[in-house]
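A single chain comes next, written as structure tokens; it is the form predicted on its own.
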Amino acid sequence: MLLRHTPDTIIEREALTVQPAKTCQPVGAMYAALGIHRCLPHSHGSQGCCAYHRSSLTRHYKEPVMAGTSSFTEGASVFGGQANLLEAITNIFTLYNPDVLAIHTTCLSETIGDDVPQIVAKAREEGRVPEGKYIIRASTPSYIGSHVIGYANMVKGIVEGFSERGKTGRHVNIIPGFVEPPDMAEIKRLAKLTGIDPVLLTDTSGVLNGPQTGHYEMYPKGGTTIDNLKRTGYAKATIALGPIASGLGAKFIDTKYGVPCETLNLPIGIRATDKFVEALKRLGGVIDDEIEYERGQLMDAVTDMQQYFYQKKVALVGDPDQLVSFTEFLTDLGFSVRHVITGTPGKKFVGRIKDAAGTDQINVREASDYFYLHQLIKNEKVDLIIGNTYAKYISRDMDIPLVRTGFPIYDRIGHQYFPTVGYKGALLLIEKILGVLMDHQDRYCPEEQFELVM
């Protein structure tokens, strides 16, 4: 019922969004920072957007996140938030005690040009800035790109902040993009795997899917470490997951320091997971028998299941460089991936995804919404979605089973836990693909044709 009056027609649309596929920038900034050990984010501008960026990231992981805020008010907004921004930092330093503090801006702060390096560096000719204490920042406005593009600022913002000058190291930069802790962990542990010593730009694993021990630890013991960082301006290499999240750390590490970058699709799925590992292995990695393994047993279960999957179509909604490697698993599987749509803008999208699909006969758009995808959803309908939380509107809607992946998802737990990148990762998404299928079949399927085995 909710959205019975979206209409078929198709009709061009230039200055409309309705429902947004993303949120803003400051949410993938301060989701970055949260990847520092001892990092606090700070959020210049309202309190309200600060709030809204928490509760954001806080009802997705179901872990409190904490940030400060420069708390604008009337003032702030007509004369500058130079002076709330200095307090802040003061107050921030004195009670909280963070090694980093993450200083992302909003469109408040962008609007009335807020100049963060130079209080910044007042700030520290002040004496406001503790001995061994660290300030990173980043230019994140709310009214473009989306949390993917304020997670890449941010991630540039740390390199810039961090990345020193050394003798080359054995270890490999990672920057693993917008994707869950648990992804994180994989991409840590396949790259152990093979030998390679990594360090990740940045690693919420162990920050927001950490365990209950029954006390609150505001500053947990996963993230990446200031050590860490330092050594990312000497690395072997660095590989991007992912050219819209990951790709511009990447690139200014190469310029900056002449540290060699490789840009691949996020490792979702058996060939993106492949070419992952195989990098590792050009670096100096060996293909362990555990990887083999997993890649086999993954291997077996596609082989099993393959007939389930056949020509289904699926509909696709979330974040590009996630989209792009969806819709290259999902047509190995043999599904027919008929819309994508993403709220990110990026004009090689489209592109991307008619060649991870190997057909220009498929419905893209960038910088798209909900409305529009629901209108293609009407005029063909698929078998399957596959998006975040927003997008069981559609699905109850329609009457057509979803699979939660991305960000956000509100109303569901496991994607803190559960790995979508790897072998393993790709073995869970299949497992949760078929069974929402079969679920809905055994739902809908005459008496006489409700067996045991399917």
Second form
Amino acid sequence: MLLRHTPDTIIEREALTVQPAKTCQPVGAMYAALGIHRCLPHSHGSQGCCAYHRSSLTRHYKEPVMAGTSSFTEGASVFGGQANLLEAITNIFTLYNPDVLAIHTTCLSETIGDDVPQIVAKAREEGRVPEGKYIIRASTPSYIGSHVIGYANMVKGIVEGFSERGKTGRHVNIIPGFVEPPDMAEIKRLAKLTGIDPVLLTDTSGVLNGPQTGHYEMYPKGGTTIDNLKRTGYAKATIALGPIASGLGAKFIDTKYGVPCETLNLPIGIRATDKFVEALKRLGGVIDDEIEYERGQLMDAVTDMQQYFYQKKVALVGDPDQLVSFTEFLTDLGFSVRHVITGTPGKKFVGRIKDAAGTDQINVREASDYFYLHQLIKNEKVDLIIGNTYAKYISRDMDIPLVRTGFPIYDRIGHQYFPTVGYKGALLLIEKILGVLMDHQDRYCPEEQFELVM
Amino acid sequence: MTSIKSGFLKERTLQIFEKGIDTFEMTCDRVSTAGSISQRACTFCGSRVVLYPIVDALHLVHGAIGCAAYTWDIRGSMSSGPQLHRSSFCTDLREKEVIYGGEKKLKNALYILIEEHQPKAAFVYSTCIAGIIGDDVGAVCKEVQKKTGIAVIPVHSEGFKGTKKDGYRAACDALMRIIGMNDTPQVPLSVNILGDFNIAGEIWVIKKYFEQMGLKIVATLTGDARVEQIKSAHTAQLNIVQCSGSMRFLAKQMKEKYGIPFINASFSGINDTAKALYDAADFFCNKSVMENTRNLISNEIALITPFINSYRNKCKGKKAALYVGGAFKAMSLIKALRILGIQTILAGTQTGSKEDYEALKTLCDDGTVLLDDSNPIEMSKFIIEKKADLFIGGVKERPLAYKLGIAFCDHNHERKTGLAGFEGMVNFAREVSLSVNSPVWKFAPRRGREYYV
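With the form predicted on its own done, generate the form predicted together with the partner chain in the same format.
What follows is the whole complex; the chain from before opens it.
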């Protein structure tokens, strides 16, 4: 069996990562950039990086994902990638005609010390960037942070590249974090229901979950427009959803343009969504009947089914911002969250999870991997695992039901279309969780306890 | 005649060829033009996919986490035993190592993993970052090999070194270091099978054929391979080389070093499979082998013909586009599609060579477009213009086909049924037929909601 290699005894190790619970920065940068309308991400590194990120996003969304690459060669890695990037800039604008080119770096171009701002300036001087076209950039070394940090860095790069000064408007910037396209759509919908005009940084809805059209559209309809990106510099406020993925960009707009920012947890679950809605209210939004109705429905479902949640043990794996909200939500439902691990490094994570769980008696680790999680579960079995596709190995090995969430999900659909944020998202999550728990019970309970009505 | 190529990069014109109109020699084997959206990967990717199916070896990625995360169990290479190859091990280099070097970390990781898993050999993949910070991966491997007694092989697969093809070469170099480690005598009537990676269990089908022919298989490189077999691979009398791109280097090196001749083979489609088996039988000039082969082929063909005929009735007249890794596969597919009455209107490859494209030109019908190292814009343009009903390709091509509303068949890592050999032809025919005849295409936008009429 696949994961029978994992020994029960936990050994502390620093030299290696086994079954990673993260990937590298550039894919996050690519994802953030795809949320800009008519933007082509560009990977300044070897061809393989770009191919891997694109394959990974394609497997996750089942959509074509486009990005350019500087196609580093041995020569470029010795003499620098300037010539490649300059040539790439010319070729990309000539051939693919994006409005925005979003360049991110890789471990290779970072280490050889390519000065991307200088190269971009040179490209502008040499007239390689057509009138009305934009280049933005982010530094995303693969040996620091994780894909989540790459997302954060690119969001910062986007506001750095676009935000303009102006008379403070009524619109509100919302940085949704590394969440799915339907989550971004749901965040927008909630904001609009309260009467707030949201500008999302960025918005992949309609880009990575678009309809079948019969032809190939390199730049689908969705994505935040350049005009809206410019407006971020004179918004009324910025709401950053999740400090790790969204805090950096929000703070940058605050510092540079004086747009006040508020950092909240990702609105996954009852409390976190309440807080998001309250924040919208503080910014002048009006809580609409529809929002109250959705919350009421969620609470109705929660109370109907609470006995199936109570004291069930859960293990969580994924990205830090999501995990904090999940821990809070599941604890609120009565679950006992036992193990929480993320691959993304960050010392504050442990404290945030313990606060969300309301206890110190919980196994939490940052900069960790699936191997460690498997060992934890071997030592203390759980009733449910919530994680991405890679959690399926543990799920199968230990026969524990799995609810898929986060990135990547290569083996199911749904995440492209249905949100996990907001009251609606929480309801969908509950439905999923109950589905796997009850299926498990139906299949494994003794015949005399097999119930028709649950 | 107006060119089909209007609107493409000037640098690309020699990589797009339309039979019956163009006459030039196609340019290929080059690094993608910077800035072009390529479907290609890097050296590391090439090495990783070739060595990955060695199931009882430890595969350690020395680099940043992405390289390991993206190659974690993505290739459906099946194992009949150990599953060690499906785990993802990585030194996960951080800023500290980028500054001070990662050799110490690599050494520690190797010691821990070798003790824990007792692998038969270890492959250490050197990635861009490992190469650029100047880690001496070779020296570390040597030291660990000496201390642990197992073969610890560096794979020089730094991504910037070139294309996927250069990665194949690095993998072949690594394999050459293992081949010959066992000091065993030549095995009579024996072969190695090179270039099959046991996706969806295909090597098991091929193995079965050779065994029925009365030949012994020394090593499979690398589908469902064991290190011990690879160590003895030099004792086989003939190398059967499938997948032109990846393993020709190894066959050439083995010929040079051990004098083992090789023949090219393809196990895609009826004709190519039969030819491959006959070629192998011919080589041995052995009466019983030849008779076994004849019987095997006629039995198999008799067995599958009714199925193929029934699928042909369902598929004939359809048009296909294909984009695959190697040109050899493209040629096999074109022939296999012909048997099903399907015309190929577009054929592209990531790694085709000049000779490959010349051969493709001969094989194709007039009007067929050939593409080297293509991208979605080019492909979708030709698919629509040439009215393809089916697209055959890999992971990045699938959603493109579906966006256009045409059928798709995966002939790459993600295929779920074996497409090799005679039974593979039936599987292929079934998959193609199921896909092109699926009722969902009637809702495709290009049909203009004709189902209402």
